Every structure is written in structure tokens, then in C-alpha cells.
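Read the single chain below, which is given as C-alpha cells and is the form predicted alone.
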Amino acid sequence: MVKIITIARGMGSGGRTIGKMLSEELGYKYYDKDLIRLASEESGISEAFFGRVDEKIKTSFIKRNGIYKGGVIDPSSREFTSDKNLFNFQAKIIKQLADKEPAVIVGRCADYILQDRTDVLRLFIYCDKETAVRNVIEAYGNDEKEAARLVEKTDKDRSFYYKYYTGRDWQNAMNYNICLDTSRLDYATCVRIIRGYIDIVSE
């Protein structure tokens, strides 16, 4: 049975919308930005610290090895509020939520964090740049150049972030059970495909 659905998504692909649609259809809890709040409450570290490094890393970290291995750093350490430990606390929350109840979890390397579980469906939602730019313009009101820059920067940030904490290529299909192109499929069709997969593996 699929208890947890993780969604990695390109900027403007509609991955967040698909996640919300799945959570409503399946009756699963939906977690995205609220992971930051929960990690802040768990750690006692200001939510602003988590927001500053949410799905992005400092450029100076790109060549370092920050692969997640579990655990959190002791509050007495100078590294307690480090970017790596902020990630560790988010990972801790993701694991707790997965143990607690069925959920849809968006981004934040959840597919990797929960890699040892057999009840996880790992999705990657993407689209071509033209579709992404159009969706960003519609959602945020950017002009075309601004939207294109935002799509490129956000996807680059997510790719670096994923590589840093997992050692894997964010866009490698082998990381996921299903990859869906929303420049060719509407959101409702994507949900039907995912529901069909869940029904098959649950038989």
C-alpha cells in the first residue's frame, strides 16, 4: 500500500497543485511550506533560518559533501544552526510525519530521506520551459523575462540542493517511480495516472 507520496517538481510544472489534488482525493495530509514551521518548533530555531535555506544552498557549499546520514546536531555545538543541521531537522520531521499518517510531501529531498521505506511513491513532475514560464506568469504576474529567470534560478537551486544532500542528480528518472510531463498532460490526467498506479501496486 502507498502511504506516502513524495513530489519533486520543476518550477512552474504544477507539482504543488497536483500534490494538493492527490491529498484531497486520497484523504492524505499535505505538507509543503509547513515543514519549515514544524522543523522550527521541533528544534527551537527561528523559522526565518529555515526559510532562508529552503530548497537552496549557499554557492560556496556546492562542491562540498553534505549528504544526509540521519540524526541532528547537539544544541551545545556551534553547528547547531548550520544549514546542514537545519536540513537534518526537516528530515526528522519528514520521517515523523511518514510514521504518523498517510501524507503527500512536496520537495525537500523527501524521496531520498524516506528511501528505505517500501510504502512510498516517488514522483517527479516537470514541463518544458515555455509551459513553466507561462504558468509562472499566470500565477505571479511576472513579465516573461522575469518569469524565465525565476524558472531557471529556482530549478538550479533545487538541483544543487538535491545534489548536495543526496549525492544524486535531481532530474534522474531512476530516483522516482513516476515522472510526468505537464506540458503534455493536464493536472487531472496526471492525478488519474498516479491513482491508477497506486491501485495496481495496492492489489
Contents of the next structure:
2 protein chains.
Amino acid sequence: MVKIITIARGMGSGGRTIGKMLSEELGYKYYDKDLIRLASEESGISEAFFGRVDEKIKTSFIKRNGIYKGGVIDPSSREFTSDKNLFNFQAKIIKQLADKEPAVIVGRCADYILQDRTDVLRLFIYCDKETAVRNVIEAYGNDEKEAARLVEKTDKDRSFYYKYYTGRDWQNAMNYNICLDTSRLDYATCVRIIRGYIDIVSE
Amino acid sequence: MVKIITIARGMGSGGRTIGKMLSEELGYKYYDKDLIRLASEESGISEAFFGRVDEKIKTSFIKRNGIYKGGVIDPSSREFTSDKNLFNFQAKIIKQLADKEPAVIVGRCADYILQDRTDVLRLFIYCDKETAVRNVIEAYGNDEKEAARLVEKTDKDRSFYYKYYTGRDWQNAMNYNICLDTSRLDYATCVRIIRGYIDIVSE
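Switch from the form predicted alone to the form predicted together with a further copy of the same chain and give that structure.
So here's everything in the complex, that chain up top.
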């Protein structure tokens, strides 16, 4: 039985759209930026502050302080107490949401946070650079150079965020149950493939 | 249209069995060790010699000769001419086989070798360590410690071989169209999921 679907996704891959479509078809809750808002409201810390650290960690700061060593995070690093607290708080919220009702959760290392559950389908949605750039141009109207830079930067930030909090490589298939390249598929087709998987394992 | 299916697979994940099942159901040719035999016969070099370098490269030798630097292979390295020739020869054979008729090709960096074709479905089949060890014990009758060592060593060799010839990370999802974790699925179910994908993209 698949109760929770976590989605890690490359910029421009359609992962967010696919997550939204899945949640609608399955009648599952959908959490993305809403999650930050929820966490923010409950904790009373302003969303702006959450927004600032969300999936972005200043590399230079980390390197300067020597905290990030070969992907292993030293939990005792005092310099990082506040960011770590923030992550732990979001992790707590994600666990509570997963306990409550079926949900699709996009980003935020949810696959890692919920790794002890057996009812989680962990997806990684990605595409080739060319497709990602084309999708970003279509969605946001950037020119090609801007779009390429945005894809590269966003994926780099996500990869770094994931590595920092989980110690794992974001694009490594082993973290996920299915990884799906959307380069040659439309989103409805992706949803059908994933639903096909869910139906089969739920038999 | 999917004419060629390439399968990269973790030791004990069932990737080979799934490949065999797919080839039988779809009426595609199946190539695995046979490929080496074919290559060997055509070239006249003994199979034993092919067998020795196949998916195993002596790390110490490479390190000693300073050829392997950050995953980039220097094609001019004289020390490696013979292994490189061997790989190039196998690559040529794989391309010829793919041109000839529909086929499932397991291992041998076939995904990378055939990357310019648009009719290739590139699969990565894997599972968690626990499942891999259990499968190896069942298949070969090793004790648990031996099986764990075999899984670890084989995957390390495959990863190294892939990195050496492609410059890419073997477990990185971006190399493949679908990555499938078999830990919680039987092989027939995996075949159904993959065939579901093939049917949908072939519509």
C-alpha cells in the first residue's frame, strides 16, 4: 500500500506538476511550499526566514567554517544549530503530515525523512538539460541563457541541500523506488506510469 | 518505439533475470556474457582474455600509472591501449547488434555506447543491500558474510568499470530512463511495470 509519495525533482522536469496531478487523481494531499508555510505558522518564525534557508545553504559559509566534510555533517557544529533546528523542525512537520493522511510531498528531503516507513513511494523525476531549459522558457518566459543558468543553479542548490542534510547524493537512484526521465514523455504519461506502479504494488 | 533495452544492474537485484524475462516476453534477443563470446570469436582473441578484463579493471594498476584522474580517461595513455581497444571493440559489437534486431543488452555500459539512438530504453535495476544479500544466498548458496562481500565487491567493480569508460557515476539516475528498486517487488511485477512503460511510450 502506497500512502505517501515523495518527489525529488530536477528543475524544469515537471516533477512538481506530476506531483500535483498525482495528488488530484489519487485524492491525496499535496505539500510543497505550503509545507514551509505550515511549519512557519506553527513555529511562529516568519516565512521570510524559512524561505531564505529553504533548499539553499551558503556554500562559502559552510566551507569557511569547515563543517561540511565529505558529505558528513557534524551535528555538534555550533555554527549550524539554527539551520539544523530549522531542518529538524520541518522534518517533524513532514512526519506529522505523513502520519495524518495520504499525501504527495515534493522536495525537502522527504524521502530521507520518511525512510523508516514502508508505505512510502520515493520518486525522483528528472530530464535532460535541453528539455529542462525548454520547459523553463515555456513556464517563465526567460531567454535561453537565463533559463540554462536557472536550471543549473537550482539543481546545484537542491543537490547541495540534499547532501548537506542526508549525506547522500541527490541524483543517486538508490535513494528512490523509481526514477523517471521525463525528457521524452508528457506529464499525463508519467502519471499513468507511476499509477501503474502503484496499482501493481497495491494488488 | 523501444527497439533496444539496456540494463545496468546491481548484484543480486534481479536485473539479469528481469532482462531475460523481458527478452522472452517481447521476443527480443538477449545479450549478456554471450556478447563477450561473440566479440571474442570475431576478433579471434581468446575468451579467457576478454573474461579477465570484463567489468574488472585493476585499481592499483590504474592508480600506479596515474591514468585515472577524477573520472576522466586520457585516451592517449599508452598503458591502456589494449584495454581501451577491447572496450572499443565490444562497443562496436554492441552497436552492430543493436542495428540488427530488437535486443535486451545487460551490462557493458550499453546505455552509454548507444546514447545517440532514440529507440533505446535505458534501465537501471537495483535493490537494497539486505535484499541483494538474500538473493545471492538463495542463488549461489553462499553464507551471509560471503554474500555481502560478493555484492559489495561486484558493485564496486561495476561502478569502477562504468566510471572508467564513461566518466559517469554508475548509480546516477540521469544516465537512465527508468531506475527501478526491486527490493519490495517480485521480478514478474518488475517486468509488468517496465512493459507498462514500453506500451505507453509506444502508443
